[in-house]
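Okay, so here's just one chain, in structure tokens, the form predicted on its own.
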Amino acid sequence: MTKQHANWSPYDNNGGTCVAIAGSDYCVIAADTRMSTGYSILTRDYSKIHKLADKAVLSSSGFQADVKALQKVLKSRHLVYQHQHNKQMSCPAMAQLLSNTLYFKRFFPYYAFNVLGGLDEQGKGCVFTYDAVGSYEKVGYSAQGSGSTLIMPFLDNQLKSPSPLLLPAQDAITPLSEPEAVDLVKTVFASATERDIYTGDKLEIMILKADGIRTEVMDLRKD
């Protein structure tokens, strides 16, 4: 008789997916809204985009478990952070934050894929993405999660980011007006929405701009 093993995991994927666009004044932050696991969807209306800071907006795919515990940490962080500083982070120091919080748990890591979007010190756009040991790099535009291998290509054809090999150093942001860049993560995820099953039911896309923040909605396709 052969021992059968429980093929338990702590992980699972609730698939997803999360884009970035950063501009000259702006940043566009998008995430669709389908939460699943296997073939069952567990709620069409899970909001990926979390607010970090007034300049520093957080999407998150993978484990959506995982997502709330690394929220819940970064948000206590923030807070220590503005009794000692009597100030918000910026989209940097939170970016530096975040490396540094996936990093500490890379031994068990957060099974999260993450986008950080928002404002420098200077208003300018930057997106910073993320793997789930807190590797990161700066851009000008990011894709996470299960239809990022469908989105990240033609956001390359489109954008074109400069390499960062070039010397002098390019600046990273999108040339894209801000009206562009929305319509631009509308047809990617409308794109990408019919060849995922994980990604679909309703787009969410917040653009953070020097006055504030605005979130539009989108409905993507239900099946």
The other form holds:
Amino acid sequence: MTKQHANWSPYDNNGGTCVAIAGSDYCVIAADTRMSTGYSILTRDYSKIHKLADKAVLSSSGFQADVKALQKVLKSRHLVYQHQHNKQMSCPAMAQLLSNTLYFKRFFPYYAFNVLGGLDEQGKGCVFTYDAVGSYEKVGYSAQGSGSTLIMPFLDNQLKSPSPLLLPAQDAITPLSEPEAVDLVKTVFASATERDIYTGDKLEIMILKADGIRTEVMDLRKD
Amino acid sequence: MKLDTSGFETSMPTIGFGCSNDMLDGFSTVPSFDLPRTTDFDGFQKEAVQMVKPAKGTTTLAFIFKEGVMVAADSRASMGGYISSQSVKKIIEINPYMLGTMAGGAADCQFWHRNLGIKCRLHELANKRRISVSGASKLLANMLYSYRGMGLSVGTMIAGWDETGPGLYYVDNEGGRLKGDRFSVGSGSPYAYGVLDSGYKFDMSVEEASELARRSIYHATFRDGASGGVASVYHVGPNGWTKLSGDDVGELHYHYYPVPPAIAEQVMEEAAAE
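Could you present the same protein in the form predicted together with the partner chain, rather than the form predicted on its own shown above?
Then the entire complex follows, led off by the chain already shown.
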């Protein structure tokens, strides 16, 4: 008897792209707002960026139901942490928590491609990039999602900083100012929208600084 | 008078699949993972692996010599044909006197090495002495053996210095554990072995050994598309490990094979100098 294969997959890909750039005293996290399934658009107005803590913001593309479940787990763990330690989680701590949370579903993964952005304990911007099962790395900038292969080469060209593995060590923070970084993000999404069918509609940008979070919205092509 | 201690009781997690409180405890036993409810576990894992496409393609190497252990690795992570990162830390610092290398699934290696670091520390606290390299590698191998067949991808070397001197073990996701004094793991390992084996002598100085390690990684990155980035070299001695070098392999190429200026360029330089 031939093996029966499942006609139903627990996963779907809702598309979209997320980008984050770390600066000397700021962090820019951006994502488009299109949610798709197959060739259809489910909505043009879905936010993929979520604030987990004062200094840590998560942006995820992939299967949004898994992303929602992941955010719920992280929010509840953060609440417990606040009760136990009487303070908010720092961005590096949240980064490790996210890695462990993803790995605990190693054999039934969250289909979520995450970028975590925020400010570290010294107030410098930090960006952590993940794969679907939790391997993570602190970087100066990152793009994840359907448009990532279009965006990353351009960010490498503009922002490529010396590798943190080089000896003598060199800093991974981009020398751009905050308005320049926001402009770069807008440029990069406009280009990705031209060539990626799953990216478009609107661009939501969150800028994290020591004094608070600012949000900007920009229109992208809707076709 | 009996005091009311009900406030001290924590709610007991129900035992069974799916309900796990094991992010907060359970590091001393095998952590339990949610499993998909399917009859075809292997088929599901094959599809999940396709979806995850764990970062593979590496060159790592380690060898024992007179002055200790030399450990080196590249820093490229690839997902299929896409280079997802050129700056992955493939040499993991388990504790100040032990290193682990990463080859195979990045998340698997990162998680299990962190887990091993925790276990090593617990051993120190429980036994008032450092764990041996043999012991640490055995802990890891046993842990991986219990997940045999579930699709983990880990090819690691545990290198350290303990009471018996320098130690080097190779551990993989099948649960295999080999003691040896020369190993290379990853898609670039054949190239690295070629350079390493032909240049190896037990009586090398630290400088000679680190140069051999660096050259081996460089040659592997030159010929293997899945290896590249930065060649890192670490030395483990009686006082622990130190990072000796981290060089971009693109620049190393011109360091080993400098380009002599072409005749036309020389003429132009002379003309400009006049």
